[in-house]
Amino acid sequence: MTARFDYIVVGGGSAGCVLASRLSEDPTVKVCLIEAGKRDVHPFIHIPAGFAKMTGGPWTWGLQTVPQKHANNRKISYVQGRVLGGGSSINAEVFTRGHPSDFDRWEREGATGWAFKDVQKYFLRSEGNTILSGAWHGTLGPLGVSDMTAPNVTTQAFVQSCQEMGLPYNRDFNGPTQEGAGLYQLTVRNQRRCSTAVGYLRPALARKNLTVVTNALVLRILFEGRRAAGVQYAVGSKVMIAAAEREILVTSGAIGTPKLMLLSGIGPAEHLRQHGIPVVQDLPGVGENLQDHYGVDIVAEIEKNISLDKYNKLHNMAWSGLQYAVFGTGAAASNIVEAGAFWRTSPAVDVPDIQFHFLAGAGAEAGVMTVPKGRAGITLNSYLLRPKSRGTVRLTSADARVDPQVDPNFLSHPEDLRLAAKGVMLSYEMFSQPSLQKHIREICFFKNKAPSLDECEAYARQYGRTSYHPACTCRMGTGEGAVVDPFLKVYGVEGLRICDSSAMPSLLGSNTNAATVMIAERTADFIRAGA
């Protein structure tokens, strides 16, 4: 028997939870949310510091890139959430929205009506800030946002070191000025992670018109002529069909969304034919234009065990767990990535073109150089905000259970490599300022010797990684390469929209989660208005 709904949302990640919640506010419509992963019940999801334990295992898709020919032919782990809440359930909870000029650029790139003046109200609608308010912040939204309660002493030293280097102190990266260094605000409410599964979906679960299906892999979208009419999905070995009377909304992320489009016959016709998939709509842009922030970390060993690494010891870990359970404070209440900065690689650049994330510990990121066992450290990550390298997502099989081929093509543009190297040099300089230097025993790899640009380029090739911000693989716009129009409707078919980070025309100059939530909020308005 086929279940029938008005709207089917495919993917229960950051955007999918928003849409399922907003659309089901109307009691006259039936909404179904289908998620491939599990419910967000694991305690590590909800403890801020737990993100370091969530970047592998059953809560992700376990993806790897193809060998990156400009990054020493390394296969790079490519973490994507596979759980209710998606990336918002496993990320580092950093809340940044992007520079206003990013959205003005989107409009110039063909996303008519997506300038900052058009989207700002959706950021404010989503935000439930417990500290900041006024023209730049919302206080009533479902997405809880708050300050770090008690930053580590090394985090405070980092912010001071940035000021010693000439960066201004910035209290609010989402205010009138992005530039500077400071503590990040977090998607945390009452010392617990506020993912979209928590902030948006959980209050809606009691609604009789909302059905949530987990552990369900959508195999393909079903068409009646040119209209998207339903989805075929599998729960274990059982294959089922759900029908959509009005629309299907795809929110499976920058990797999962193009994969599903291709499996369903929407994409480059020749690629589809190679896999024996009947062509529903020849859209060459599907799976093209993959953009991501290529992060490069440097690590320093510190003299005394004062960073969060001291909680790697069992007795300290036990105390931290007790402190968090009773008071909601202590190391477990930290997101580890406590502070950061937005800066310019050159005075000639108009807006910040590089971002830093300071981690009050070492070893939190898989595959990153760390300190000797038993020692404590700190980590500083940098990445170019608007890279010029472009990659692809392609099928390796017509079987939905087989991973796609993910090729971010990192560092393929020479300028990306040059600026990544500058980021390493700036990171080294930040570590070398008095406030941090007094704590540092040795900056790993560089042995406390300032590196040359060539050395930094070699280091970036060998140690860079994804920053978990893939986007733009089904880009919004007009003309050649566009996949969806400015109302997020897929070109050439009816009843189908793409409403996640894959629809971004180009990559934002910040973390991407808040903007993904904004896209979903705006899509809900489009649907309710019949746009």
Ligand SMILES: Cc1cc2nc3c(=O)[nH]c(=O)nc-3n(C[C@H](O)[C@H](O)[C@H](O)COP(=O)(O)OP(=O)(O)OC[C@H]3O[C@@H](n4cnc5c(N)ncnc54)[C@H](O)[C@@H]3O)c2cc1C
Second form
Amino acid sequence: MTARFDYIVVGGGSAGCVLASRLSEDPTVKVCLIEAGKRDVHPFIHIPAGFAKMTGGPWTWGLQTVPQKHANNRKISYVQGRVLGGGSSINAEVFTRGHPSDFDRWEREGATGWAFKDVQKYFLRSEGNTILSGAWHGTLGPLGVSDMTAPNVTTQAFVQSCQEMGLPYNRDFNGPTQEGAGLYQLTVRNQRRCSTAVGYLRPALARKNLTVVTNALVLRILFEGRRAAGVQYAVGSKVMIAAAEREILVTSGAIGTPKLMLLSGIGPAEHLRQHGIPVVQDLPGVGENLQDHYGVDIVAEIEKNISLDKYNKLHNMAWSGLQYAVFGTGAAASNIVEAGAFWRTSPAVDVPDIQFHFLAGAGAEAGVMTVPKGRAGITLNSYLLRPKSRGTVRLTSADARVDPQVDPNFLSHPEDLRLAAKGVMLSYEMFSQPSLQKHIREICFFKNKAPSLDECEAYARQYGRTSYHPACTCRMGTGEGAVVDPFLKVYGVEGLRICDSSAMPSLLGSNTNAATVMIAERTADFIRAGA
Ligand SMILES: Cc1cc2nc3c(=O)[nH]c(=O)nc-3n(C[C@H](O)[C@H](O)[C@H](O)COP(=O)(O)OP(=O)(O)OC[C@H]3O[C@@H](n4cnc5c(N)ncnc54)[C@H](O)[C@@H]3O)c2cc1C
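With the form predicted alone done, generate the form predicted together with the named molecule in the same format.
Zooming out: every chain and molecule, the one shown earlier first.
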């Protein structure tokens, strides 16, 4: 028998949990959320420092890019969440929401009604800040946000080093001024990760009108004429169908969403035919326009074992586990990526165009270079905020179980390479300021003490990687290449919306979770208003 719902939400990630929760507030509608990954029960997900275990393994899709032509033909690990909460269950918990001008640009790009003045209230509605308030912050929202309680000594030195270099200290990257250096606020509540599965979905789970299905891979969307009428999904080898009376909301992420659209016959007709998929709607923009932050890390070995790397030793780890269990404090309460900065690569640019993430340790993320085993280090990551390179997501096969071809086409635009190299130079300079320099034994992986721009370019090609912010693969807008309209409705069909990071018209100048939550909050209002 086919299960019937009013709304089916495909993908229980950052956006999907928000939508399932908001829509099921109305007891008269039946909502089903379908997620390919498991429930978010593992303790590592909920302990802030668990981030160090999150960038590989069972909570991810295990994707890799195709060889990156402009990055020494490397296949780069492309981590995306596959668990209830999606990215918000495995991310670094850094809470930044973009620069107001990013949303004003969205409007100019065809996302009518998405200027900052229009979206700000959705940021505020979602935010549950425990310390900041006023015009720029919400305090009552489901997404818990708080300060780091006890930053590592190397983190403090990083923030001071930035000031020594001339960056202003910034207490609040989400306030009127984004520029400067400081501690990140975190999507953490009561010293535990606040994913959207925790903040939004959990309080809704007791509702009788909400069904959550996990370990269920949606294979394709089913159409009755031009209307999206249901989904076919697999739990293990069992294939099932769920029907949607009103709408299907696709929130499968910037890789999963275009993949599902293509599998369902919505995308560039020629590509669909190559895979023998009947064309429901020729939409050339599906899977195009992939944008991501290409992050380049520099790593330094430090003199004394004072960074979070000291907790790699068993007895320290046991002590910090105990401290966290009893008091909720200590190293386990750290998200590791404790501080950062927004800065300009040239005085000529009017808003920050580069972001830094300081990690009070080395080797926390899978595949990132680190210090020799047994030594302690620190890491500084930089990325250009609005890259010009554009990539694609394409099917490898018409079988939903096969990974798609992910090609972010990193550094394909020459300006991205030049500015990535500048970011490396600035990172090197930050590590060379007195407050950090006094802790550093050696900045690793550079041939020269004062690397030239050419050396930094070569370094960026060799060591850069995703910063986990893919977006824009089903972009909102009007005209050629747009996939959804400003109400997030897919062009050419009925009963289908895309409401996650893939719908962003262009990449934001910051981390991407808060803006994804905002998109989902706003979509819930559209649906409730019949828009
Ligand atoms: C390791 C990592 C670190 C990050 N760090 C930060 C950070 O510190 N701060 C920040 O703001 N942002 C960060 N991000 C980015 C942020 O988390 C993402 O932008 C955000 O989670 C995207 O939300 P989404 O809803 O678009 O997709 P996702 O959260 O990825 O959700 C998509 C969901 O759909 C499911 N799915 C996909 N296909 C199917 C299918 N066919 N059937 C059923 N289910 C399916 C997936 O399993 C997943 O759960 C990070 C991301 C990662 C991966």
